[in-house]
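Single chain ahead, written as structure tokens, the form predicted alone.
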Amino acid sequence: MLDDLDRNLLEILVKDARTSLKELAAQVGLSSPSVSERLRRLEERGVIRAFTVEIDPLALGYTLQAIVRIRPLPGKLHIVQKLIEDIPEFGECDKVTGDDCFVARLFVRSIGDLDGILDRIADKAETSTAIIKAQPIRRRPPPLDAAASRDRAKVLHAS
């Protein structure tokens, strides 16, 4: 579990992963070596998986994003998964339960590019594609405070 200091460090880093150790230490009231040790332990425990950068696909010319639901044909699951992994325009993919096996996010520059990518898997899977118009909630971590999360859920359930 996370203590309050760990949660505080994570909240700061979620807002800006480039925050220096010195600044982190000042914000949480610890020494830089103590903060460094806490971060090392959070990494070792798998709480922090990476310090990363967020790239705007539009700045790279990817004007369209799509959510693609993918249902491999019988006996083609592993082949389709490998194809998805090998196509760099698939930015992320989840293996899911239900009618489809995969739900993936695809970055493309045009509808023609979208068709070309989908054609590469068409003989191995059925697909259903939705073009993304907007992203009202950007990728975010789960709530860091379990109690606060439960309280929010109670409020939502009551309304």
Second form
Number of protein chains: 2
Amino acid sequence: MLDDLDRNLLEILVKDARTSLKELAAQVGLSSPSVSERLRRLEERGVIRAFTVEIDPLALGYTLQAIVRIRPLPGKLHIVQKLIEDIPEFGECDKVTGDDCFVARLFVRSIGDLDGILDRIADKAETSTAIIKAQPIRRRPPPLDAAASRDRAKVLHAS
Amino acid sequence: MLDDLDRNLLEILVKDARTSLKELAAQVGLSSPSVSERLRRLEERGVIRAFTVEIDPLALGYTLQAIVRIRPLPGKLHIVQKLIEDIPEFGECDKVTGDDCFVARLFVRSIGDLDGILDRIADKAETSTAIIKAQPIRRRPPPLDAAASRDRAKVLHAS
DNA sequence: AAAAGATGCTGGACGATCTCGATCGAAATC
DNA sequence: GATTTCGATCGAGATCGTCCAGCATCTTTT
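Following the display of the form predicted alone, present the structure of the form predicted together with the DNA.
Zooming out: every chain and molecule, the one shown earlier first.
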């Protein structure tokens, strides 16, 4: 599906999505038209969903992040989901198995804002909120190389 | 801290980080050297943490995602954190208040892999795992415009 | 097995883009 | 009100991206 060159390109782009075609070409050992074509196809196939920029929430004044688990009251599931989607401070939301229906990440500027936002869903769902104290791992992609990942797992397991 | 032009630039770059300086310049009404300078300063100040690429996990064979809540056994906190950091299938991890010490996102190729990875921390922590069934909101930044966000909140609240 | 077709790469040319230096203007400071 | 500073623009030179023609390799067809 993806060959070594593709993975190589992706690895470089994960670190800096604005790397020039020429630079990419030099690093993987291709010509720039070839790199251009490969990127085009990676986008076309949906492997690359988007080139984007990672913004520090703190720089925007969001001093607090929280993980909110949300259990909509009976019959309120869709309303709650719509509500979450429409509140832009929710920066991520997953629908999961188990008692908690949704697990979402919330960006807020103050505890007051947190309270304000949770109030808006309080009559439609039960929520459990955990304030984020630190981020040991910030968003990163899974291993690009399947084989390497498996091998490493074995090594760690053996030790 | 950030002016309208900066926010405008960021908004465009969130959608496509590879937008050329010229195009950015045209869209915000500046010259390209000015845009270049602004981006440089946004990076320097840490507002822009990185330009990166969003990869579809499915394209890499990760058919399953899970949210794992992790409660290290007494005295095992640091060991567990290190372990999580060293397992690349964890694509995100937050240290939170409350009973669950860590909340992490796990990318796996199969239920078997999930089991294998959780086994590796089973003797050092209790875990609760929720399989992700859908992603109502995929990673997005919080509102770039503070004032707009506040205003909207009021409107929604009033209705 | 030879021919035909498809795929993916290269190199060069041309047009577009970026960067650098010089200069200008507006706002803040004294 | 003069000065300083910051951020903007402009133009020239350098760099980069895209298009195209040609070539090698692999697969398919007969």
